[in-house]
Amino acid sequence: MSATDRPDRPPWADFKGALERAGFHPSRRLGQNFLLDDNMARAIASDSGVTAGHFTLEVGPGCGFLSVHLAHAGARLLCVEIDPRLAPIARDFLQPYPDAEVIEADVLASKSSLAPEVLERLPAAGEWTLCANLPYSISGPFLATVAQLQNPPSRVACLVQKEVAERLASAPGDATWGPLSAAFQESYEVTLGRFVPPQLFWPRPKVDSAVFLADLRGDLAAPEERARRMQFFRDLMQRRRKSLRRVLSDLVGGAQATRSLEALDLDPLRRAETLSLPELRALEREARADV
């Protein structure tokens, strides 16, 4: 379908008309807080850079008010929607987009582990794209799962809650640097987006959101490679009041310990999260040399 060839995308108003005839409530539990703001979501559709034909996943479409405009983008799209009371829904309001499918499925099969109808369905190799207003629930074990797919997204433009964008984008040294700054970055570069306030969204969230961008690195490890990297910068900054010697002990032994922490002249009294990327890269490699 051409640019010219796809329909209008319908207002807020034909999407609010839908849910209010299923009868449809807002579920806590599945955190769900849709977006109301068209200009909001068409500039999310934007940032993800999506172009005609290129591949991307929505995780959460609910009643497929981002879908659409990634949709009249062109996107051949992946809507993965939880609710069976909106899944419906999405596909009615994608029905004029062939290259659109709304799949009903919880995306995690487990904490770090997608859902084989999602995974099947992803591009083995190529680029492709993720983009969503990401349940907040989900949004730190769910991208950290994406970062260890043998072929990752190489772009990512999310809405998450605020904090969780700020710690996604973090730095050593920063109050939210931490495991999942660490993992993540592992595999993206990442900055800092658009900020969404509450009364954007419906129902209100209690807390701030924001967009988050992050590229593909170009120096990206293999798949076991950056899983293993992971889980040790996981394993080493979950204690954030041990010193590096104690915690890097406990995991390799104490005379290994002080034989890596002595080959790098790190400081054994440091603590896990004042590392950078290239510094807990380094210890995790002279670590895990003997073991």
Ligand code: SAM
Second form
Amino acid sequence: MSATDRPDRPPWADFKGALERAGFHPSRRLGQNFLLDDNMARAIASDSGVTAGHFTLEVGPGCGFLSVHLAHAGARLLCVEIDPRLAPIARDFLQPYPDAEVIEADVLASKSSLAPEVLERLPAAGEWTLCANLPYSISGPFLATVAQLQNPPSRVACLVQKEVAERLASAPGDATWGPLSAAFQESYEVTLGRFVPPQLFWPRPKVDSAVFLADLRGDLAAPEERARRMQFFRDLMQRRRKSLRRVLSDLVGGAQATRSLEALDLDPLRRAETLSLPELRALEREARADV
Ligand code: SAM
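Moving on from the form predicted on its own, please list the structure of the form predicted in complex with this ligand.
Full assembly next; the chain just shown is listed first.
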């Protein structure tokens, strides 16, 4: 039985009417813009590459519009929904799929840590996938947190604001290259995926959205090393238009900054935003090396 021919499933567009009739007002604070286009939801689930038995985390299932396609692909699905009005709807909707679980929780315990009830359910080893239509308010901190996990997802396919997707997928020298790009790319190879126009959502967002796809790097560093590099990249890139000499001096002191730049033959007047990922990594190593 496919997700689209389930006899008990009301027509797709009825969800909006049913929610409105039940007095539901989408919360802007929680980034509640529901993707009401079934073909697009199916396509995003397919982008994630999820296959039968594969563990998949979905943050913010809402009513379960994307979840149902992930569940239908056979995923062992964990959905984490903060809104107590929505979690039961998603749970109900996913009821035919015994491998799908919906828990009611804020996925983030703090800006840089996952909720314990989520963490304890994630695979400690092996491949798994993150697929979601992420709420805008948490997409940056959540993705940075995920990239620092002991066992991060091997594949990420998420729908976010187009501008965020572009930042995540950008390269040094691009106008969109910034702290999040460098920090996330420390763990992932990122590509820009499909564009999703505002009219496919309810309520309609003011901005465009896009999917990004990310695959875990083969040369992944140990978690502490990753966390240290990501913090350094963020510190450096916060002031990416300043000269390397100036920013690095503020971070590690003038003498250490000069020594590091000389050791790597980097022009002290270059801007941090022009450094490639290998250069950023080398600079982090030099800058914290004992003199
Ligand atoms: N997946 C649904 C869809 O595609 O239609 C809804 C996506 S909507 C953009 C974001 C969802 O994330 C909402 O259901 C919202 O309640 C939920 N959410 C917001 N902040 C959250 C958080 N910190 N933890 C878990 N869920 C959250």
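Each form is matched to the other, and the largest set of C-alpha atoms that superpose within 1.5 Å is called the rigid core. Residue numbers count along the first chain shown, from 1. All values derive from a computational prediction rather than experimental measurement.
Relative to the superposed core, P278 undergoes a Cα shift smaller than 2 Å between these two forms.
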